[in-house]
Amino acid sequence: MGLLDKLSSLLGLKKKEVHVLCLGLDNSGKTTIINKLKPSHAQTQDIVPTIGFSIEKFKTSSLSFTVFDMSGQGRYRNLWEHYYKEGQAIIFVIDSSDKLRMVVAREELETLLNHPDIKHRRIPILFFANKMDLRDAVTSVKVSQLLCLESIKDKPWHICASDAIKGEGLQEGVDWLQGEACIGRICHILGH
């Protein structure tokens, strides 16, 4: 059972399609994270860099996921905005060992947050400070500071330290998303 399968069973959700955007600069580990989140029988052994974008569709016991794995290469980042309206949650992956490109990641995040299709929505954003296993990695607290995450006031967000290859930190992110989904369901039931 994959992590998202566990999430859906814990939430007690019936078959529902969830659109998740997985964004971040190239070589941050997006595809590896998506692979680890899939049910174990659907995981692949060989991960190759995403060119353009790929759409991963997979089902768990009660949810049907459509994950948009968007290439983080500069020439493809303008494609991201074409999928913002569809997104119900965002996973933003950061290579915590690449301090030189942290400024670029922050600029892309600011562009995302200010886009008209995202700006006025209370869409949850899960940040993975990935590649924590590398010697040059900075802490998730430092990544949060470098990306100025504390300035995000109108959207629920959470940052997790992760090592996508080993799957470390991914469960924490799924647990947070579960909590956000439960809060959202309660608010919906109460009419808020």
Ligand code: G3D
Second form
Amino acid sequence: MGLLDKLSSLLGLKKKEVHVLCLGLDNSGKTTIINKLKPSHAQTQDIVPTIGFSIEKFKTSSLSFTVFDMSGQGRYRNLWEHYYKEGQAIIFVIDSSDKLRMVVAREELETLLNHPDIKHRRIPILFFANKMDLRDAVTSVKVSQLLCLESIKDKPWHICASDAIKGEGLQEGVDWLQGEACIGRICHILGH
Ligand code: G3D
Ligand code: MG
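The form predicted together with the named molecule is what I need now, so please give it after the form predicted on its own.
Expanding to the full complex; the earlier chain stays at the top.
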């Protein structure tokens, strides 16, 4: 059973589909992470609506994943923001060794958090401080400071250091997301 199948079966969401958005700057490691999480039977669909922007999608029986690069090209923004509405959980990936673009990642995160389709929803956000194996990488605590994560008060969030190539840290992250999604589901049922 792949990590994601386990997640969906534990959530008891056999019928209802959960949409997860996996976002971050290009080259942060999204595709590598998703490929590690993806069960072998998942159907992948690469969509390339415009040259220079691509969206990866795949589905398991009860989870659907949409992955895209937030590469700062304003003209593609509408294309990716279109997916915010359906997202019920977010995985935001950061290249911990790319200090130069950390500020760009922070700006993208702020724009995401202020988007009308995200702003007022208690949507869980899992951050992967990825590429921890690289000598230049800063710690996940430092990444969290650089991205001002402490200022996120109205959404559950969690940061995990990861090495997507070896697959390290991914399980911890998925476990956390699973717990949050369960809580969110129970609150939803209870009408909170
Ligand atoms: P993206 O989908 O976010 O654009 P990718 O990023 O998953 O394509 O990864 C970009 C590059 O970073 C890839 O290298 C990939 O192998 C590498 N990478 C991803 N995660 C890690 C990690 O945790 N550690 C290290 N050292 N490298 C990582 P290439 O060389 O194929 O461009
Ligand atoms: Mg990619």
